[in-house]
Structures are given as C-alpha cells and as structure tokens.
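Next up: just one chain, as structure tokens, the form predicted on its own.
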Amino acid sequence: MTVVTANKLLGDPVDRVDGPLKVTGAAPYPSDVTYPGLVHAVLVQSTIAAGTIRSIDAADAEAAPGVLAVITHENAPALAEGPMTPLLGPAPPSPLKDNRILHHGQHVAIVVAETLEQATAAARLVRIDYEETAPVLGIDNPEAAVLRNPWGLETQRGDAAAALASAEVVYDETFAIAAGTNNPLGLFATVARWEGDRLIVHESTQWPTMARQTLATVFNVPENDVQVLVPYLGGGFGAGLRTWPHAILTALAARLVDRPVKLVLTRPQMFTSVGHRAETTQRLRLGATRAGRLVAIDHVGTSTLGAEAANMEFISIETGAAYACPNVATHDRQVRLNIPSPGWMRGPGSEGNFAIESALDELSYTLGIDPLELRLRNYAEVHPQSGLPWSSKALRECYRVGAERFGWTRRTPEIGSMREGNWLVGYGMAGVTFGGAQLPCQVRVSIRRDGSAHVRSAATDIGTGTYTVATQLAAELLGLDIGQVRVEIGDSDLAPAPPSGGSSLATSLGGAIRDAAGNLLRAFLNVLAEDHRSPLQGRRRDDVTAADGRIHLVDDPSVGETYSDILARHELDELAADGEINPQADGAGMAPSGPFAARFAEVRIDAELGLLRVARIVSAVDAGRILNEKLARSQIIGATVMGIGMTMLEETIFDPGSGRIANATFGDYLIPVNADVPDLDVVFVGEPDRFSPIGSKGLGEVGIVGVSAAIANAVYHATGRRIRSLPITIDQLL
C-alpha cells in the first residue's frame, strides 16, 4: 500500500491551529452554549445502591419558584433501549424506566427550572421512599454473577496447562487494579432544543455519529432529524464515548416543557454517570526454561460491572501478541455489581500490561537475567497468534534508543544497591505491545474559487490535535499553506466518522482525507478534460501531484495551473469531493499492528518514611509516522502523566456496605499535580506502517501504557518490596 510522502508540512511540529480560539475563551464548549429562553436541568441521584422505590413525593419541588417539570419515573413517557454500538456492546439502560435501583448516585428525577439555582434548590425537595436490599458490593463477592468470556475473544494457543506443568520454572501472581474515574477538566454538559420533530443536542460527546444514532432510536424519530453537536470538548479519556443517560434525560425534558434545556453534571456526578475504569484482578502464570524463553503463559483477568450494564474492558487482550511463546491461554471474566457502569478509560489493556511486564521482571530476578535481555529473547518477530508479518515494528529499537537514552547500563542489578543520599534509587523499564485501530471514515474536501480548502467530518478533537493534523494532511496533500485549510468538525450532519477514541482517528480521519484529495484533484482533472486552454487537459491523477496552490505535472512542476484559475474559468465557486476508508484487516497478507513503547523509570524512595518520588522516565515510541512531532510528544506526556496517577495516586473508592463513592470530588481523589511530575523525556522510533494509508499508527492511549509496570519494577530494584496492586501506597513500602 502506498503512503504519503513526508515533506514541508507533514510531522512538523505545528502549532495548535484552535490554540488562539482556547486561549482567548472564544473556543465553544458545550457548557457555554445558551438559546434564547433556556431553561436548567439538575438531576436528583439514588442515595441506596440496591432496591426499589416504594414512592416519590414532588410536589414541594413543583410548587418551588421557577419550576417548569419534576420528572420521574411515574410520569416519564417510555423510551426505546438505546442501539448495539459495534465498539462498546450494548448502550446503557434507558433512564427512568422503572422504580429498580441498580446502584448508589442513579438518576431518579431530573428537574427543570427557569435557573440554575432554581433547580438546584427544587431538586432537593423532592422526597424519595425507597424499599433497600442488600447490594451486591466488591469484585470478590461471591453472590456476584459472573460473565465468563463475555465477547468470544480469549485467546487459545498451543497447550498451556500441559506447559506449565513441565516447565523447569514456574511464576503463579496475582494482581489488583483499584477503580479509576476519567475526570477530564470539562464537566460534561448536554443543552438540547426540539423543533418541531427535529432534535439538536450540544453534547460532551466523543463520537458524535453514534450519538446522534443513539438519541434517534431512544426517541424513535429518524436520525436525520437529530443533530449532534461538539466543536470542542474539554477532555473525555473515554467517558464521552457512550451518550449516557444524562444526555437522554435533557433532550426528554426539552421536549416536555418545550424550552431548550442545559444540564451539567457536577464533579461527584461526573463519577456517577459517565464512567469509569472498573476495578480488576488478575492472576497470571508463566512457564519458561532456566534460559528465559517463555514457554506458557496462562493469564486470567477479572473486571467489575454494572448490574445491568455493559462495559468491554480487555484485560488480557494483548497478552497473547506480546511475545512469542507457543502456549498461551487468555480469559476475561466480569463479575456483575451494584455500582455505577464502567466504561473505557484511556489506555484498556494496560491493565493486563502491568501484569505481565511486572511479572517479567520478577522471572528476570529468579533467572538472573537482565529485564532487558530477557524481553528480547522472547521478542516476538511476527504476530504469535496469526504467524503474519507485522505491518509495522520498531519494538527492538524502542528497547535500544530508550535505554541509551535513560542510562540503562548503569543500572546495578543488586536490590537496593542504588543510593543518593538518603534515597533509594530504583531503575525498572516495561514493554509495551498496544493494541490500535483503524475505522471506517467518510470526509467531504473542497476547494474555492479563493484557492482555500475546507475539510469536513463528524470527526470530533477532544484536545488531542485533530484540528492540526487534519489541516496538515489536507494542506500537504492539496499543495496549500496551513492558513488556507479550514476543517469543521464535530456536527454529526457532516459525513460519519469513528469516535475519538481507541487510538483509532488520527489514522482513520487521514485515510479518508488522503482519498478525498486524490479524488478531488481527479475532479479538477475531469473538469479540465475537454478544455484545450488548460495545459493540464487529458492528463491522468498520476500525472500530476499539488504544490503552492496549483496542480502541475510530476516531472514538469511548469506545466500546470492554479484551483483558483480552473475554477473562475469554469464559472465554478466549489469543486467537492468524498473521500472514505473502511480498513479491511483479512486478506491483507500483514497483521495491522498498534504502537508499540519502552518505559524506564527511576524512582527514589525514603526507606524510613515510605515516600515514592518518581524522578525520570523515558518513553520510546513506535507509532508509525509522526503527523505533528509537538503534538505526539503532548500525547505522550499527558498520558504518562496519566499513568503515573493510575500507579501511584487514583483510586476511586466504594464504601463497602452502602456502595456510595466516599471520594468523588478532587479534594479527596488524587491526581498527579505539578510536584508528582518528574523529567519526561520522549523519543519516537520505527518507520511508517504499511497497513495504514497514511503511515501512522494511534498513540493516543499508549503512553499511559507501561507506566505502572516501569515504576513498580524500579519500586523492586531499590527496596526488594514487590508491588502487584495499584496504587503504590505509603503503607507498602514502610
């Protein structure tokens, strides 16, 4: 397959093309948006995870000044169950159904008053009698139901069990993951407005497609008459890739008290209602010869779930690509709580990554064999599963450049032999194999008799640069300034495109713009092909390529005209083209492979105190072609940010008997500030992908891969404590 050829535009570190409109406030967020007559909703939450609700009493609420509606599940108008969606299963239930309580912070009601403050003060007048039964509260309840290879996608290879059995060394662990929240910066926010039949929502949204397709089965009216709306998201890390039941109820009270609507989820809701990384264990085995070549890897991983929700959440699903061994056994299993539905948090898989590189490291100590060296005798050279070629692997060179960069060879492999004054200096690394995708994707591009573009999709930018790369891309290959690209994205009228999520739209959105350009420079030829004044006249689409405005032959940069003089002399003010790609995996004689990356960490400990100070960490990356060198390096940092809150500060806590989250506000859910940050250095490896039109590959959600395993390895080397549960916390290394 042919990719674009990098030249003055492609992997420049651009800058933000929305910087100005962000940093000037004009940048428009759902949460900004008003109409004339708005109205506010604010929800009314369960306060018991389990039972049902013997009776609601709204009239206080009614009667208070401002209201317009109380809406319960007693006078709610029924509504359809939301779509299958092909990426996340099933959508979650539909709100105000019934009077079951499946979990603590459930919408009961949602009120609708004149103000803001209005509907707050009215939301808590209304008084609810609940009938409570005993919850269904923690992953290892046995009274849990459980989901066993809820997908179909376990992984079976060779003979596992019979492996371990004769391997002459065995590793038998088990790991704990405590739940996570997403918590972007942006309070999600819905503002809906009917007309007549037709329904727009400003959405905090990751896929506005889906969405839009979402809303029209709930409210079963055709899903051209809804509009989804989001030119600009304040962060989602996953939360914004399911519409959730919040979003349903606004556009439900708009059409009941025919007013737009605005409702915005407060921070505890955010931690109700949007999501959240389910908690997880793991056990994992491996086999090997006293050599360090695996021969059996058995891993069994165990995420938590709504009671009636659905989440797929891939603990183990990389486990079986990640090296070579010829027995290997996955399994997912999902046990059904009363809690708040999961649903994907940046970077799924990394918990099983965690997993496995930590155990790694550990054969590495029983073996005596550098952690290093002992990843590479198990380097997996083609796809273990499928034999196929990789479209794309620079792993190895992610080993050798990050750790020549991070100082490796100074690593002293005796526990605790590392000080600097009273801290004990720790170095672990980890290897990351990630999973990627590349999804189908339409994209309308122009141009105008001005000789400027406009790229349109229902492609949304969460705040990872969609904005940029695309007006790259479409610049590059149409032969334009960056200045002269307009792209308009986030409206769900433009053409469908995949979420912003799953390391899936930069390399989705470009292959589609990729075929726009060619199939509009093919438009001009067409246009040009009876007219004798046009030097171009008869010339075929690989006679030609674009630069400074114009179309001119290849081989003669001479010869050839500019858009906006084809266009005048045509009389034509637009020339339009489509372009798509819907990637087809099977037959294509390589396996698509995702990023791949190395951590090394260094971490510093105060052996009387229990303090854990990360100091450095390097990050390689191989993610195929790099469209805006600044804006990956940002992806990276960010999710190693991420990371480090994930190993060592977040946890999202569920009181064990009521099932209330006795943490869901930022004073007592910790992130990484400033002060937890160390030196992050990133480096990026490894050569355009072949399976993807445009080279690249999503790094999104890699960088948060890996983190863990890195600094719990570097936890080991200075202190001799093995951690296999996150967070590290002060109490385990005192």
Given for the second form:
Amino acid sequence: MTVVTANKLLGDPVDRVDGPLKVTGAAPYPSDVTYPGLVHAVLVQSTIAAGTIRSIDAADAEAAPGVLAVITHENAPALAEGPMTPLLGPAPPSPLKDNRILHHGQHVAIVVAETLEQATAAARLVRIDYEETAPVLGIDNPEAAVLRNPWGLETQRGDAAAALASAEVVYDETFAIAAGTNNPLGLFATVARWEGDRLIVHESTQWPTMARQTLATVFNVPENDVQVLVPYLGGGFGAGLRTWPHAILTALAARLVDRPVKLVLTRPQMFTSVGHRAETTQRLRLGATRAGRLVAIDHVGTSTLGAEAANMEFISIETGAAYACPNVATHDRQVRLNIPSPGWMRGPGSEGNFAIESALDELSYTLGIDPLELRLRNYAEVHPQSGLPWSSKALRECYRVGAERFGWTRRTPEIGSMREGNWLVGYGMAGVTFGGAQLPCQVRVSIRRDGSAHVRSAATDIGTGTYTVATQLAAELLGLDIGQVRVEIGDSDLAPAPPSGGSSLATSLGGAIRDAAGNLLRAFLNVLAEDHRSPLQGRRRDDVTAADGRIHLVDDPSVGETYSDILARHELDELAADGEINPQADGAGMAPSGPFAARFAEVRIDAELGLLRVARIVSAVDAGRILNEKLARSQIIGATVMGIGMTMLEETIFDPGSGRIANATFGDYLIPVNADVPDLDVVFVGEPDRFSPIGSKGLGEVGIVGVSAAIANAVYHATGRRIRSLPITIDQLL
Amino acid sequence: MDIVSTLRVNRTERPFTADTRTTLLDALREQLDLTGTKKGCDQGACGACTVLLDGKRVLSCLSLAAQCEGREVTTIEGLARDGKLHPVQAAFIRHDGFQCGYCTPGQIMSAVALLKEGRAGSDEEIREFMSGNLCRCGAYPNIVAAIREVARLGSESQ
Ligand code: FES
Ligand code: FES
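We have the form predicted on its own; now please give the form predicted together with its partner chain.
Complete assembly follows, chain above in first position.
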C-alpha cells in the first residue's frame, strides 16, 4: 500500500466512471424504477399550520376512477417510531399518528390509484375539516419554546465574560440567515414493494443502511427483510439523510393495496417534506487587544425547529476551534415553531462562519489591520480546545496561495477606493475551519479469476464521485487497472456504511477499502501458505505488494504471480475479504482535522442601481489528500455555486400568518443559474492527513463555507455597507 | 379519458395509451419506458425534462403527449448513434459537466439545440442560453467548458 501512504497530494483526474450512464440517460434513479402492476401514490397535505382535523371526507376520492386506497389517520394502522439515529438524533415522527396538525404541508392522507393522473385528481377530492389554532411562528416569537444546549455541544474555555469585560476592544453584533431549502434537482421518490413480509424499497436516500433500519423498526420486521436500493440519487445536500414520513407512507400504501407503489414528491412538496436549512440568528461578541489578538469570543446561535421534531443543529460548533483565543463560550438555542422540520443542508454549522468571519473583517477596519494579517495573528497552531496538535493543517498555506492567486496585495484598504467606471469594486476574504468526520464503515472486496476486482458496500454516490474514487483506490491498492474494478454501492444488503453526509463518506469508505485490500492480500497469501509451486509461499503481508494484476515481493518485483494464476491453480472462482474502519480519536495524541480553506471574493456594485455582481472567487482548500483532482474541483465549484445562492438569492419564506411557504417553486425560490456563476478558481494545498488512513479529509461541504462572509466583506470594502443578514438583497445596497 | 396515440420517438413509431391530461414527459417516462428524460419540477422551471421536438428544444412537462402526434421527438436515449456518444455527451464526460447527473439529460439536449441555434459563440452567450437548465450540483462552469469545446471543434471542422 505504498502509493496511498506516499506523500502524494493529488489523485489522478480520471473521468467519472459513471459518466457514460449519466450522459445517456441510463443511470437508474429511484423515480425511474417500475414494476409490472405498479400503481401511483399522491400525498394530501394540510392547509393549516396548527390545530386538529375535525373530520375527513374521502368518499368522493375513494369513488374516483382508478382509486385503490385513501389512507388517513382514521384508517391507518399504528406505526412504531423510527430508531435513534447516530449523528442526527431521534428519527422524524412517524406519519398519520393522530389528528393533530403541527405544520402547514403536513401529510394528512395518501391516495393510491392505477395512474398518476388518477391519483392526482382524486387527491384533490379529499375534503378535510380543520379546527385551526394560532400557529407559533417567527424565530423571535416570545411564545415559542426554546431549547438550551439541546445537544450538549456548547464549548467553554477560560472565562469569556470576564475577558470581554476587560477587553481593550469589544465587538457585539447580531446576524440573521434566512431559511433555505436543499432542493436537490432530483425529486425525491419512493418505490415500495412487499414480497410477503419482505420489503424492497427504491428510495432517494443518502444513507441506505439507516433507511433499512428505520423501515424495519417502523414496520416491525427484521432488518434482513428490508432492502433499500439507491444506485443513483439526483443530489441530496442533506435532504436524504433522514427516512422521511413520505417514504414510510409509500411502504404502508404498498402493503395495504398489495401492489408496488411509486410516490414522487412534487417540487412544492420538496420544500415541506425533506427538511431545510433552519432559519438562524446569532449574537457574537468578541474581545480583542489593540494589536489584534482575540481575548474573548462569546457566540450564541439560535435556529428554528419543528414543533415536535428533532434536528441536531450547532451553529457555533467551529467557533472554538477556529482561532487561538483563550476565552471562549458558545451557546446553542433551538426555537420550536409550527414549521416543517428543518434538517441538515450542506454544511450545517457553517452559518457560524458567516458571523465570525464578518466580525473579524469589521475588527480589521476598527484596528486598521489587514484582514488577512488579523487572521494570521490569531492562527491556531494547535487545536485550541484540546491543546493537541492537528492531524493536519495547512490553513496558513491556504491564505498564502489563495492571496497570491487572487492578487490580494492589489487591494487598497480604504472603503470605496477601488472603482472601475460606474462600478464600485470590493475585495473580501474569509478563513474556513470546518469539521470533518470519519465514521464506522465496512466493505467487502473480492478478486475473481478473470482478474477483476469487486468492491461492495451500502455507501451511496449522490454526485460526489463515490463510484469513481472507490474504483481508483481499489485499483491502486490491489495493483489493477481502473477498468478491472467494479464498485457496487447503493444497496442496504451490502456491508453497512455511513451516509453521504458530514463530509465523511470518501474518507470512511476509503479507509475500509484500504483495510479490505490488505486483508485480501493476506487471504491470497494464506491460500499460498502450503503451495510449493508458488514463489510467494510462506510470505507475509509485509513482504509483498501488488502491481499489474499480480502480487510480488517488495524487494524483488520479479518474484510473484498474478491473482488469476493463483485462483486458477487453486480452483477458486473468487477470493474475498472484508474491511472496516472504526475511527477512535481518543488516545491518538492528535486532534483529527477537518478541511480548511481560504476564500477570496471580488464584487462589483453599480453605484447608482445597487446591482451586486460577484466577479470572481478564489478558493484555496486543504482537504488532505485529494483522491481525484477533477472531481474534487467540481465538488468545490458546485458548493461555491450553492454558497453564492445562499448569499445572494436563496430564502425560504414562511408566511408569518399561516405558516405556508410562500415561494415553494423553482420560479419563486431562486437558485443560481448558469449566467449567475462567475469565474471560480480552485487550488488544493496541504498534505495527506495523519489521522485519516488514506490521507483525505472531507470535501463535500467545505466549498460552501466562507463564501457568504467573503462576499459580504467585499461588499463592505466596496460600499461601506455592512450586511449582517443573508441573503444580501438589492434593497440593502441602495 | 384515455386516448390511443402514436409518438415518433428517436426515429421509431411508439404507440401508447394515455390520459388526455398526460404530459409528454409522463408519457415518455411512464408509458414508453424512456426514463432518461427527468422531472425536476413539472412546472416548466428547471429544464430537466428538455427534449427535442422537430429538432427544437421544448420542456416536455409543459407539452401534452396528445399534441405531439406525428412530430419527431428526440430524447437523450436517441442521441448516441451506433453505440457512439454524441460529441456533446463525450464532452460532458471529459469536462465533468455533472455530478449527480439528474439535470444532465436536459442539459445535453439543450446544449445540442443551442449549438444548432448557433448560440454558442462565446462563454457569455452559452451561459445566457443555458440558463433555463438548472443544475443544483453547480456544474455550470464545466458545462460551459464542454459546450465551448464542441462549438470550437464544430466550427473547425466546417
Ligand atoms: S420538469 Fe419540466 S421544466 Fe422542470
Ligand atoms: S448534476 Fe446534479 S443537478 Fe446537475
């Protein structure tokens, strides 16, 4: 395994192995699945945000052509609650439990008919009489229940209050970020089929292993009798981490009508049914010396939450780790409202970065210190909370390389000093410290007599490139060509895997593949232990390596033989080995690092019209070893685009009176289009991470973090307007 | 009300039975087993369902199947010929013009039409005329690079 541990930062930029399927329309997404006898389901959602259902009249719907069933809380069997979920907390409450309404758009019935058109038409005939009560809405609502430190993730070190009281310079501001909606382009779909007591579900999920466990628990069947399939997923961005009520309803409908049932959420339903980025407010206080050393940080993050749902949210989670500041206190608050449950959306917790990095920018003007220099003065050489060395950290290099590529030195510090004709030009930057995780993961790797290798795990590829990087890693570790490796994922029957989420999968799965590859070489040597005809007889794992489809001695590559020869001589079709990782940070003597980055943005603002244009963004990223440079760059670019959306366009608007989402379509909820995207430059720096078995750190989320602060800071530099709320809209600039 | 109709899809006559309300998109996906064309909104706002109708790009979610009788429909499945990818398809792979791939059939059909329309003269033009096709994965710069390359190769070969 010499190649992986070698100090090689950039993995080969090979094309996506699933590319041919995707460009020909042949990649099967859950909504593409069909079965003989398949019927269609459509949801009915509540039109009030709080209250109870007095009565449901489903007679007309039931009598409509083609209708097979109308399932409501009145006739639905009781379902168990889903299990406690690692990472995420309690599962979303099971649907159709009772007559209570907790948010606008709650599923109150599911209609099943022979065709989609019939089900859609019949769903409109379900008449519901509500007893409405006043919904609790608005993040500042004094009537809302507030949870304090709900997840036990608050940080304390030193004495932030005392240090603030005595600081030479004190900063105290509040920030607000609108709710956002993940809106993967793929409408979430469930196709459910029962074969006796066995349930097969094609499901838009980022986590088949957890979806299987959830469905098994809810329907009270053994986990082995549930199979969740998702070979391709049309994006997720966190929306697919949960097994949401609509999936449970589809499986329930399939059981009741005894036919395969397909449900595809509509775009408006994608706003109410699969989570969203919580609306947040933050109060941030900093204490600093006049020389620009932080002495205190006190950070309160408040986010919205559904009335009875759980969502692990931790806006200030990175605050304590970002800078070398002796006194830090962070606080998490969640406010219960009559809204659809928020969930994770790309980079949960990254909202805190907007506040911290905006505040440092403000401080830089107050103190007359260059924003980049101010960050360097507070650079955390070791993990500030634990005092342990980082497993890798090249943030300084991110700053240096990013600044150079951007041309940061061309920036003149005075506000409004960089004009170009009618355009005010602004330069802004932000630093990024983000979490990354390795999670327990298993995989099975085998080699067949034809020399092909097979990698199998219940992991997913949601567009992140799992198929490709798993192929590359296995090929590298087993000494095969990429074309000889087949990766099978997206099937819960395979070895358990963590989600495509938390920037964790590539590193976790990669670590497991590395372990499996080592075990597989050991298995081959075991086969040869008594084989006098093999030049490798009696050799140990450390004596050999693999290249060109053969195992050979490290010291003498001429001594060895091919996998195929070994298998053929021993009349074996295949040899397989399992691998896993079970990361334990305790006792490792280091603080496991997530990715770091520096972002630099140039904006242009029309002085008269207030029009804001992002001209370019440079991202310098330390994500440890990059498994595939081409795909990694795409990940960072894609997340940056989403960051531009969050900064300038995206806002899920809850009507303050009714709790209805007022803009639940792509026509009204704006996401960036092709013409919105400026020149995006990405560079990777750093070195392989010491804590990660394959040297990589997470890449899926870091690309969105810091975009908002860099743009807002550039806006200030151009105009002198400090915008502390997102999205930044034209009225704030006029 | 059910109708029996025939669509000419990817150079083949395809009879189907559907409702008068059935869109071209649902007819392709649910009746004719051509699931390459995707539904991203069903409201004409995302471009995932783009197909060519008599060579011009249309949103199949906004077209009724019954109105397409006798016209030539080309979907993503009909683009490759004799197992050889269309140049736009190949360029999308080379330039990594997608991640999840869900918008990709629509992007590619749009790009094919855009090249025919002669709207790929500059990056700005490509960006502008591809802005009806949303990509939540944010593959836009790579999509532009792929189309730019095909446009350049095309004009060189002329
Ligand atoms: S599905 Fe037709 S435009 Fe979105
Ligand atoms: S590739 Fe995922 S939406 Fe475009």
